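Only one chain is shown below, in structure tokens, and it's the form predicted alone.
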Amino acid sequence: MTFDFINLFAFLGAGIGMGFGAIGAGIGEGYAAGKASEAIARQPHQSGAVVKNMLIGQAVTETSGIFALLISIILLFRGEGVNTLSQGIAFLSAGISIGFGALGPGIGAGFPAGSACTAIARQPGNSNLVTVTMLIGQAMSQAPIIFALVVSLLLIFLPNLANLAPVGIAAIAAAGICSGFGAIGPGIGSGYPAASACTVAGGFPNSIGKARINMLLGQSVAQTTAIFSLLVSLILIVITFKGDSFIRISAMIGAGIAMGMGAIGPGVGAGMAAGKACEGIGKSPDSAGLLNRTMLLGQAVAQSTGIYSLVIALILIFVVNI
């Protein structure tokens, strides 16, 4: 009898996707539509607006599950493939990529969602203002699950990741490990700069432009980790790693959790000082340029833990060949 891995870690990585999925996704959509609430209990009459934003907010919250629920779909149903062990973990790993790379985008896209549909509720003749900055930020603080996304389907529909050496093998789990986990901390971090800009673009509708500019360099700075897990992932895909070395396999999850794991403190921590700089704008406008280059150093010193980890998952990738 032939062992069916093809639909063993297919159906496993479905799960875990779609399971992982729906769960940033969740909390997101619940974190405003809990906000609407406490709005609508403050102004009533302005009822309308906060949820017809809300709901706005929630659609795009949702992106990320709806990717989970794509490659979950794909997954059950992507057709014969060759039936090996190597292909079998690709379809496991792309099933993680995809899982826990849409619980940091859920979630911080919840945050300018229901951010605003406070700021709706305090200053209703900015409702439009406050609506476009939401989906803005909304928008940068889905490019961590796109990321995801893609390291998912080059893991499902490569040709070459069929017939694979162990270590190989340890490299395509790996990807998808990094790119999940590195997903996690930017997803989240982008979403407090996005909040605070929907505050200020309720309260201080005269400092929106600046609070923009700043929100988007801030969103930016905290989604470099997720970009080094990309390049870490793209890396055990791409390249053809040979060997059946047990020190050689364990460098290679050693990696990918090394840059996926790093990456969520600094995409995390680099958000919350975008998001205070952001608010501080919104007050001091006039100090705006001290304001971000506050924050850009605190955010380089912030990054500094995600280029280490980055450092040693190149470093097992490359120099560990025993």
Given for the second form:
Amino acid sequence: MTFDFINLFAFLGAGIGMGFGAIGAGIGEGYAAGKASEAIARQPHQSGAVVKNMLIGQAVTETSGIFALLISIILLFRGEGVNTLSQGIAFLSAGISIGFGALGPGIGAGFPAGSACTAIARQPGNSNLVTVTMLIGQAMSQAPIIFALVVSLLLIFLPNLANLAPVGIAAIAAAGICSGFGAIGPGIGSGYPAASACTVAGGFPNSIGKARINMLLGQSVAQTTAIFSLLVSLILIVITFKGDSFIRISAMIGAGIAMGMGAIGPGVGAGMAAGKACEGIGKSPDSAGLLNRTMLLGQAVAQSTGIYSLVIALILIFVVNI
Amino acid sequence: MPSFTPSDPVVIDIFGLTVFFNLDMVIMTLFVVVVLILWVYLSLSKLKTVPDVKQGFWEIIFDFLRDLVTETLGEKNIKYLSWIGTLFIFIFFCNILGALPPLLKGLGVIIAGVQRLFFGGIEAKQLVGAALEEAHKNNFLVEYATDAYMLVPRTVWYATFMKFPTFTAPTQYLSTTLSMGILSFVIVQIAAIRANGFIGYLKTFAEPIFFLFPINIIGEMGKLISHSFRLFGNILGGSIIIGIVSGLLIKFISNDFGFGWFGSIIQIPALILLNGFFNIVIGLIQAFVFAMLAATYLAVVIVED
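After the form predicted alone, can we look at the form predicted together with its partner chain?
Every chain and every other molecule in the complex is listed next, the one we just looked at coming first.
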């Protein structure tokens, strides 16, 4: 009797993907709706503009949930496949990647939607500027979930993952953990500067150009650890690891955990730094250059722990050879 | 096969050293360079006091970039404008090159359909379905340029390069982004040595305490890695998603659910939407971020106030 590996792990992966993937978008959308209610209570006659902005913001926030749904549906309705443990773990890993990866960007994209509603209630005249800023910020903050989606799709569709040695199986399991958890922190972190930029667009429309540049810089630096996670995941997927040494199996899983968990803190922290810098540029646009440099220095220090994680992950993958 | 491994590398032996050339990347990069040089030469060779449309387009871009560099690096470092500006313009045009194949493919499918409706006896839906399936079979990421019905572009390219280039954005290969990242890194280090002197430059790595020296060097390398992989990851991610989603659309629409030719037509707006977001919007943002980060890394080193 052969054991039905692929259905077992694909259904498990679909459940994990949709279950965890629904958390972030739900929180983010609820946050936006709460801020919208608060804004309408302050300015009841602006309710039309606020509700319109809330719905647009929620639609973009939903993106991460929709990506999780897409992967879960692919896992449920994929065609016939090779029935091996290796293929099954690849499906499970794809579910883990998209499920945990959708957590952060969903929450993060809710922040700008919320502060855009507040900003529109305060300064209804600038509502178009606020909505455009919110959309740019939200589109940028989806980058971590796009990385997680890429890793999931590769895990599902790459044909050579079906017959791997035990170390290779551990490597693809670690790839899902790494990219999934690695997207949480950068996703939440990129929400802070976007939210500040929306506040600036409402309150200080003259300095929005400089604030938007700072927002883009801050968000992309806050996503550095997500990029490290993508790098480690791609290495784990693309290189075919051979052998069945128990120590190398644990080293692979360890590498995934090191980079995945290590990416959470620096992402959130660098995002907070960027958020405050963006607020500062709104108040004093003349010192934008100085604030950009200070932000970059601070973020570089905040990210040093993420770089240690990358170094340890690479050592675990390539140097441990017992 | 994922698209980050070049589809058909050219192998050359140089003194016993095997070197792989990614021909797709080289051809596409040269294509962008030649088009940009010709375009700029033709629009700016005769400068006018009152600009016409061609000149005005480049003047707007120049003004935007000059303001950005002056604000970030200061008036006296305006010489870096040529570096930062080139980065932005080159990367942006590299990124939007990825949007070209789906447009050509859409055109090819329409032309093929019309052609066969009038001249062949086959029904349009069978034909389009067959063309798309053929394209899907070749590679699990749909290769647009090898589409059987793209006669004109295919012939021109074949005559020119004796090979089908796959019309990919050069920035989705690590060799492009990493070389630009390394160049930017080297420029920053040289500027730092000029500003502080060599001893002072080494001292900046020993801050705050001397035994942090190796960790500071790793941190500097981390900047290089994140700078190049940010562009690479975003553009590669977009192209993988576009490839897989259009493959799924073909699979779901053309046979499984029986939407027939209507499904094939749905594919065109879907491709335009996906490419518009991933290649044009993300491409613009990432080109800007790459150039702006190169400027800000420089500013951290050379600007004093």
